[in-house]
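Starting off, we have a lone chain in the form predicted on its own, written out as C-alpha cells.
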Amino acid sequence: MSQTISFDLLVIGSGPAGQKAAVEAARNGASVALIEKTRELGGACVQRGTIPSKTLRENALRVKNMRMNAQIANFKLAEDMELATLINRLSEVLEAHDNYMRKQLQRSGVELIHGRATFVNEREIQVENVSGTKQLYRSQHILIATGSHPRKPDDIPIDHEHLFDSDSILSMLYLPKSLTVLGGGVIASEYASIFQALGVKVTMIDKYPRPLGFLDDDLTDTFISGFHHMGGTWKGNTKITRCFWNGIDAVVTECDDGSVISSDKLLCAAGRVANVKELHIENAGLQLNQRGLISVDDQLQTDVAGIYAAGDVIGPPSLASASMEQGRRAACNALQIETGNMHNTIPAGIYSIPELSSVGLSETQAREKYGDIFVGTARFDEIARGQISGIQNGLLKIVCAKDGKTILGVMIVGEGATELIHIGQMALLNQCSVDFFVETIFNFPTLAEAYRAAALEIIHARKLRA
C-alpha cells in the first residue's frame, strides 16, 4: 500500500447524497474524493429507483392514456410484451445521466474513485479497486451517503425470478399477466399502480387499512379509487402468513383471512436499510440503530465528530430531492461553511397513478397540532382543465391556521401533484397568506387553478366564521 492520501472531505457514495455534497465542498474550495463502488455513477437512485420506475411510468401513463382514446386509436399491447421494451429509453436516459455527473465532478474538480471503501478508523478510509489495490485515504471529515438496498424479510423467499425485491422487479423479462405487490409505502403504491395501467392484474397486500398512511385518509381514497378503476385489488387490513414458488406455474400468498392469492410474480416492497455492510463502520466507532439505520443530528453528524451521514442510509424522508440538499447541507456544516435553516417543507412526491403529492402539515397533523383549523379544497373534475385533460380522480387541498389565513400545508392527489405542489411550497416558505392564491391571476385553463378554488373556500369559511 502506498502512502496515505490526504482531503478535506472524503465521501463515499455517489447517489444524489453524496454527489452534491462533493460537488458543494469543491465549488467552496475544498479538496474532495468521492468513492464509488460501482462502474457507475448515482447508486441506487440512478440505477434501479428512481429513474428506472419514472421511466416505466412514463410509458404506463401513455399506455392508459392510449386506452382510454381506444375509439381514436385501436390500441392493444402485447400479449408477450418484454419489460426491456417498455423502459426502452432506459439505457439513453441513464447515460446522459452519467456523462453529465461524471462532467460535474470533473468541472467542480472532484477526485473520483472507484473501489470498495472500508473504515480503518474514524478518520482514515481504505479503498480496494477492482484489481485488489489497496490505497489509504485520510481525511478531518467523511460523509456516509452509501444509500440503501430492500428489506428482505425472512419469511418471503425472494428469489429474483418469481419473488422480487424493488431493485430487482425490472429484471422480469416479460410484463407479467398477474403480480402481487406486499406493501403499502411509497415504493409499493408506485408499482403496484404502474403495472396496474401496462393492464397487469395487480393485487397489493398490507397489514394497514389504507396505502401511504402518512396522507390523508381522502388523498389515499382518491389513490385507491383509482386504482380499482383501473382493475387493481386493495387489500388491507391483511397479514401474509406465507407465499412461496409453486414450482409450476404461480407464486402462492396466503393471508391471516383464509384467502390464497395465486400470480405470475411478486413483489416484496418492505422498505429499505442502509447499506453499511462492507464499511466496517464499528472501526470507526459507529453503530446502526433499531432501525438498521445511521443515526445524525441535525446537523447531519453521526455519534463521531466529524463523521456525516445523508440520504437513504439516515432513513426517512428517503427522497432524492430531500437526499440532495441533506449532502448538500452535510458538506457545509463540515466545512463550517453558512447554510440557511433546513426547514420541514420538503415535498414528498409519489410517483404512483395517480400522482400524490404533500408540503407541510396533513389535516391530520394539523388538527392534532392545533386543533381548529380551516380546510379548502377543489376536485378536478370541477376544474376546467380537469375536465378538459380528462383528469378528474384528483383533488387539492390547503390547509389553515385558525386565523383562516396563514398556510399550514398543501396536499395534492392527481396528474401533476409533484409538479403542481411547488405552488404551494413557494407560498407556505414565502409565509403568504391564504388570500396570495386569490389576488393572483392564474392561467386559464390550468390544474394550478385548484389553489384558487380551494383558497376561496377557506376565505368564504372565513368570513362565515368572524
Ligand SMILES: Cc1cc2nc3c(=O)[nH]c(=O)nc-3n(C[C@H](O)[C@H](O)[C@H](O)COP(=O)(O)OP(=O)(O)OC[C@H]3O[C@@H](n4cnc5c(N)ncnc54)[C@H](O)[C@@H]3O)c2cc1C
Given for the second form:
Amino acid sequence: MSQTISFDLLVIGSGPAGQKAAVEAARNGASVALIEKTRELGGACVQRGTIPSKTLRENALRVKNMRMNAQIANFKLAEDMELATLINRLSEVLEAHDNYMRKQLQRSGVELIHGRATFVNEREIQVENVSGTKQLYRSQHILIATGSHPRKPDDIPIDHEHLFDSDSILSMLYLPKSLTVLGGGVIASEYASIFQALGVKVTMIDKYPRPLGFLDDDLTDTFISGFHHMGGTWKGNTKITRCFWNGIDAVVTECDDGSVISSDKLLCAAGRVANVKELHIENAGLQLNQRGLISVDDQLQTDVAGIYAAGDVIGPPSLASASMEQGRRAACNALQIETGNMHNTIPAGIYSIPELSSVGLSETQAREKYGDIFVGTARFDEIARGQISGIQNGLLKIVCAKDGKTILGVMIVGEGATELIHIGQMALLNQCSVDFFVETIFNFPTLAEAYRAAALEIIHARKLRA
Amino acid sequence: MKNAEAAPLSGLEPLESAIDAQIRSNQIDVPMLPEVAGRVVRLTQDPKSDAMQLAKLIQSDQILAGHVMRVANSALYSPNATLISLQQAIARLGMKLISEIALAASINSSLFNAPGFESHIQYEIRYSLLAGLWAKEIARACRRNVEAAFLTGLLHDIGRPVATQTIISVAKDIKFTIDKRSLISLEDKYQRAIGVKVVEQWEMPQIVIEVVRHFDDYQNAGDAIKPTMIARAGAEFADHFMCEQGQEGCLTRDQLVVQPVLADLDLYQDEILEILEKEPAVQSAMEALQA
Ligand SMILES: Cc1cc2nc3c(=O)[nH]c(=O)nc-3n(C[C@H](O)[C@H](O)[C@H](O)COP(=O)(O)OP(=O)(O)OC[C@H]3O[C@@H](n4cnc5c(N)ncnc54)[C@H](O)[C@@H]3O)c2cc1C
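Having seen the form predicted on its own, could you give me the form predicted in complex with the ligand?
What follows is the whole complex; the chain from before opens it.
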C-alpha cells in the first residue's frame, strides 16, 4: 500500500447525498474525494431506483391512456413484451445523467475514486479497488452517504429469477402475466400500480389494513379504488406464512387467512436496510442504532466528531430529494460553511398510478396534535381540467389550524400530484393564510384550481363557525 | 465483422478467400436447430403456454424426450424418486429448467458435420454449456437478468462448431488439406460472424443475438452491455474450470479473479470468491445436463 493521501473531506457514496455534498464542499474551496464502489455514479436513485422506476412508469401511463382511448386507437400490448422495451429510453437517460454528474464533479475539482471504502479508524479510510489494490485516505471530515439496499426477510427465498427485490425487479426479461407484491410501502405501491397499469395481474399483500399507512384514509382509499379499477387486488391485514417457487411455473404465496396466491413472479418490497456491511463503522467507534441506521444530530454529525452521515443511511424520509439537501448541509456543517435554515417541511412524492403527494401534517396527525382543525377538500372530478383530461380519480386536501387560516398541511392524490404539491409547499413555508389561494388567480382550466376550491371550503366553514 | 476482415493467415489464403466468399454471399450452412428445440424455447417464452403443451412438444421428439427423462431422473434433480412420465418431470422440474435441458440436449455434436473433429466440437459444446451455467450464477450475484443468462452463455460461441464445419467443407471443396492448428486459427477468425448468422436463423430472442454479436467487444454492446458482460464472465469461469490446470494457456484461479470483465461488472474479489463457491452446484448441473 502506498502513502496515505489526505483531503479536507472524504465522501463515501455517490448517490444524491454524497454527490451534492462533494460538489458543495469543492465549490467552497475544499479538497474533496468522492469514493464510489460501483463504476456508475448516482447510487440507488439513478441506477436501480428512482429514475428506472419512473421511466417504466412513464410508459405504463402511456399504455394505460392508450387503453382508455381504445376508440381512438385500437391498442393492445403485445403479450410477450420484453421489459427492456418498456424502459426503452433508460440507457439514454442514465448515460446523460452520468455524463452530467461526471462533468459536474470534474468541473468542481472533486477527485473521484472507484473502490470500496472501509474505516480503518475515525480519520482513515481504506479503499479497495475492483482488482484488490488497496489505498489509505485520511481526513478530519468524513461523510457516510452509502445509502441503503432492499431488506431480505429470512423466509422469502429471493433468487432474482422468480422472486425479486426492488433492486432486481427491472431485470426481468418479459413482462409477467401476474405479479405478487409483498409490502404496502412506497416502493410496493409504486411498482404494484405501475405493473397493473401495464396489464399485469397484480396482487398486493401487506400485514397492515391499508397501503401507505402514513397518509390519510381518504387518500389511500382513492389509491386503492384506482388500483382495483385497473384490475389489481389489494389484500390488507394479511400475513405471509410461506412463499416459494414451485419449481414448475409459479411462485406460490400462502397467507395466514388460508388463501394461496399463484403468480408468475413476486416482488418483495419489505423496506430497506442501511448499506454499512463493508464500512466496518466499528473501527471508527460508531455503531448502528436500534433501527439499523446511523444516528445523527441536527448538524448531521454522528456520535463521532468529524464523521457525518446523510441520505438513506440515516433513515426516513429516505428520498432522493431530502438526501441531496442533507448531503449538502452535512458538507457545509463539516467545513463550517454558512447554510441557512433547513426546512423540515419536505414533500413526499409517491409515483404510483395515480400519484400521491403530501407536505406538512396529514389530517390524522393534525387532529392528534391540535384536536380541532379545519379541512377543505376538492375532488378532481369537480374541477374543469380534471373532467377535460379524464383525471377524475383525484383529490386535494388542505389541513388548516383552528383559526381556519394557518395552513398545516396539503395532501393530493391524482395525476400531477407530485408537481401540484409545490404550490402548497410554498404557501406553507411562507406561512401564507389559506385565503391566499382564493385571492390568487390561477390559470383556467388547471388542476391547481383545486387549491382554490379546497380553500373556499375552509373559509366557508370558518365563517359558519364564527 | 472485425475478425473476418483481419489480415489473411499465411498459407491459408485460398481457403480464406473461399470462406470469405461464402460468408459474404450468405451461403453458410447453418445447421437446423431441431425444430422441436426451437419450439421449446419459443413456447417457454410464451406467457400463454403451459406444462401440458411443453410435455406434448417434447414427446414429439423421442430422442429429446429420452434425454430429458434421463436428466430429470439424475441424482441432482430427483435424488429419491423415479420419474416415469414427461409431464411428471415437468411438474417436478419446471418448464424453464426442462427447456434449458431440452436446448442443451439439442445442441450436441450430431448437429454438426465435421468428420475428424468430433471431439473438438464436443469440447466446445461442453464449454458453452458450462459457460451458460456459470453465467446464471454471475447474473444472480449481480442482480441482473438471470433468465437470459443461460441462453446467452450457452449460445455465445455457437459460431465455432459451425465455423469448423464450414472450414472443413470448403477445404474439401477446394481440395485443401487442413491441420488442426490451422483449423483452429481460422475458426477463431470467422466464428463470430458465423455465430450471429446462426442465432439469427434460429430466431433466438434479440438479446441473445446482441450478446453473440458483441461478445468480443462488450464495451460497444450498447443496451446489451450488461448481458454481454455476464455471458463473457460466464465464459471466463468456464475457461477456468474446463482446462487442465498447469496446461499452457490455462486460466488459473488467480488469473480468473482479475479478469477485466469481472471488474467491469463491479465484482470485488470476495464477491468473486463467493461465486466460485457455487462450483459443486454448477458441476452437478453440468453432469446432470450431460447425463
Ligand atoms: C424503486 C425505488 C424508487 C424510488 N423512487 C424515489 C422517488 O421517486 N423520489 C425520491 O425522492 N426518492 C426515491 N427513491 C429513494 C431514493 O432513491 C433514495 O432515497 C436515494 O437514492 C438515497 O440516496 P443516498 O445518497 O443516501 O444513497 P444511494 O443513492 O443508495 O447511494 C449510495 C451509494 O453509496 C455506494 N456505496 C455503498 N457502500 C459503499 C462503500 N463501502 N464504499 C463506496 N461506496 C459505497 C453505493 O454503491 C451507492 O452508489 C426510490 C428508491 C427506490 C429503491
